[in-house]
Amino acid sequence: MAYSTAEVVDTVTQDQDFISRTAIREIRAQIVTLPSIRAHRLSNTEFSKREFVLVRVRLANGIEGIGEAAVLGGPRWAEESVESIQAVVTRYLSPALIGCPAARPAEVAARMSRAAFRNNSAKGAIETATFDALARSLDLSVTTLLGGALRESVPVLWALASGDADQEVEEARAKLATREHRDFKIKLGFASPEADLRRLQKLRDEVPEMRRLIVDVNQAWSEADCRRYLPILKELQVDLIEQPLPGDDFEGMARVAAQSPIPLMVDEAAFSHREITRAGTMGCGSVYSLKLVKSGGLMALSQAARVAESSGMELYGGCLLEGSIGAAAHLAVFATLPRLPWGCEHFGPRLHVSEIVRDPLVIEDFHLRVPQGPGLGVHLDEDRLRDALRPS
């Protein structure tokens, strides 16, 4: 039976056999490899390969959902890693839920709260999961359940971080005559500033049909840097910077962004909704990349959305390299924000020689679906996660 959206209200604060028949009896972390199609570089790294953590909850009702916690090739981009977030899911976070209604998602949150400090990645998995969880006991989505979709797909770009110039041309045309990506993100910060001009103004000169132009610097410039190479950054008709000074240089980035004739977008700066104020505030920068790993769950998610918009930045979709799973738990909030201007990145599952869900997610005419059906719209493939767990 399907549950309208006014009737999952009534049904889950009010029905206390429900609240019961939704409480967590079981959660488990498994930790996955998949190998990637080619490597991936950022400023301070280099993978061929993506490593996460699934993690599974199972309600007292029988009914299990699923959450994904991505990291960069260990603790670099934060300060989980795959072995940390499965330690920490199954010794502190896992104890402090089982009972716990997932009819009650700010309980959920506010006990993982008391467990564990910060550990966003596995904190969100958890959430993402307990909400899958909890939508598929309704039959309903996990869009429904965070406000309702307003719209069926998101603009998505493709990430450019081999540093081969002539196989990243390659590669954006290929992107361009499938019609999956218009809109590029290019890597730069893992090679000198201008080795990665040269790259850049190659891509723009043999891929004219490149539509929007974003490039990521992964915290890797100096203001100086930023002084010295933002007029040639114009010239080759960039649309966006994001980070190119260290996540917790807020002086040093305001004053960029405020002779910047290219908008800055805030990542690595900013996690806390005290954080994104700040930034905000200072003037860090006019977009903001909404992720999960910096939120710890959906509903921090979302709210970190509508604290960026009134700190007067704009939203842009970002991700963490996550597989279907995740990608599919980031377009279940962005489905639901009234403004996402910038679109998102969630190609992350495109860059994998192989998937562990059934139904991948879909790319068409340069946007990326929304998965329909009850919870995340994704299952797994229990024959393929078999051959991607890593061993005990």
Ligand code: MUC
Contents of the next structure:
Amino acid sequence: MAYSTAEVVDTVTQDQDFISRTAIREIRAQIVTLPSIRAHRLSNTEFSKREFVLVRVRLANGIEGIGEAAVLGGPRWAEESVESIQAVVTRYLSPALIGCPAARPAEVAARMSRAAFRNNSAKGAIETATFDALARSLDLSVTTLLGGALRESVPVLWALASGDADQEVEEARAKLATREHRDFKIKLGFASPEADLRRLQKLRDEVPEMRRLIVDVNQAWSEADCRRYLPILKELQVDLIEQPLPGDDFEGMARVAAQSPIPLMVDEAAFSHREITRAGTMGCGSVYSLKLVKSGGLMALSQAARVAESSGMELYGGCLLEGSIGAAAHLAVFATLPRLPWGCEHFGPRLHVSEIVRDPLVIEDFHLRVPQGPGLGVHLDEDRLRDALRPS
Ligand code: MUC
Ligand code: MG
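Got the form predicted alone; any chance of the form predicted together with the named molecule too?
Up next: the whole complex, starting with the chain shown before.
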């Protein structure tokens, strides 16, 4: 049965029978390991396989929803690890949610914030799975529950992060040739700034078709580095600089942004809505990277977009290298945003040698297609999942 958004609201708020059939019965958290196609380097970590937690939420009506809790290189990009996520979901969040109706998303979020401080990746995956199960119960997409789609696809960039300039030139050319990606994010900060700039120069010289260029320093530079190297980044026609300074250095970011000829993007500095407001109003950057692992839920991610914009920042669809499940969750929100001028970076599904879904996301003509429902629009492949589960 198909419903309009107005009917959904009516149904989930008034039909007591429906509400009780969406009571959460079981939450499972499984650690999944997928090898990457190549090493991926950041200023403070490096990995050649990706681990994440698959969260499965089963409702009283028997319908199951899925969500992905991402981490990067262990508890390194942020404080959560797959082991901590599994423990927090099992020991704290699940007991707080059993019996809570998925049809009451605000109550689901409130119970989670009472049960655990931060732990945003864990909470984001549970909320995703709960929305997926609720939307499937209504034969609707998660996007519809979040307000409805304003777009069917989102421009998507590719990240060059091996640190080997020849390999990166080949990779960029291949992405352009298949018309998957024409915008690129170059990870900096794991080599000296001089070596990073040589890499960038080579890419600009040898792949002139590259369109937009974003560099992500992942907090590795000092304010003095920024003063020294930003003019060179400008000469290399870099369009955006992501989080050059440590996340807690709001004053430094604001000073650099005030002098920078290139816009700065706020990433690790701002997780909570208060941090986003502070970063925006202090002028730490003019673009904000939206991430489920920072917001801790689909509703909070959608609110983060409003908060960032009202604090003076444009929006960029960030990721933590999620596979198709996590990317679909982000896209469910991104599809509803009135403005997303910087597109998104959900290249994660292509960074792994395999997937655990039957219907991997589609990239064509430099855009990532928003999957269609019901739910998130992606379905588990139980055989592939079995092969990818970390032995317990
Ligand atoms: C980050 O800091 O943006 C997202 C893409 C990527 O290459 O690294 C991640 C984390
Ligand atoms: Mg970043």
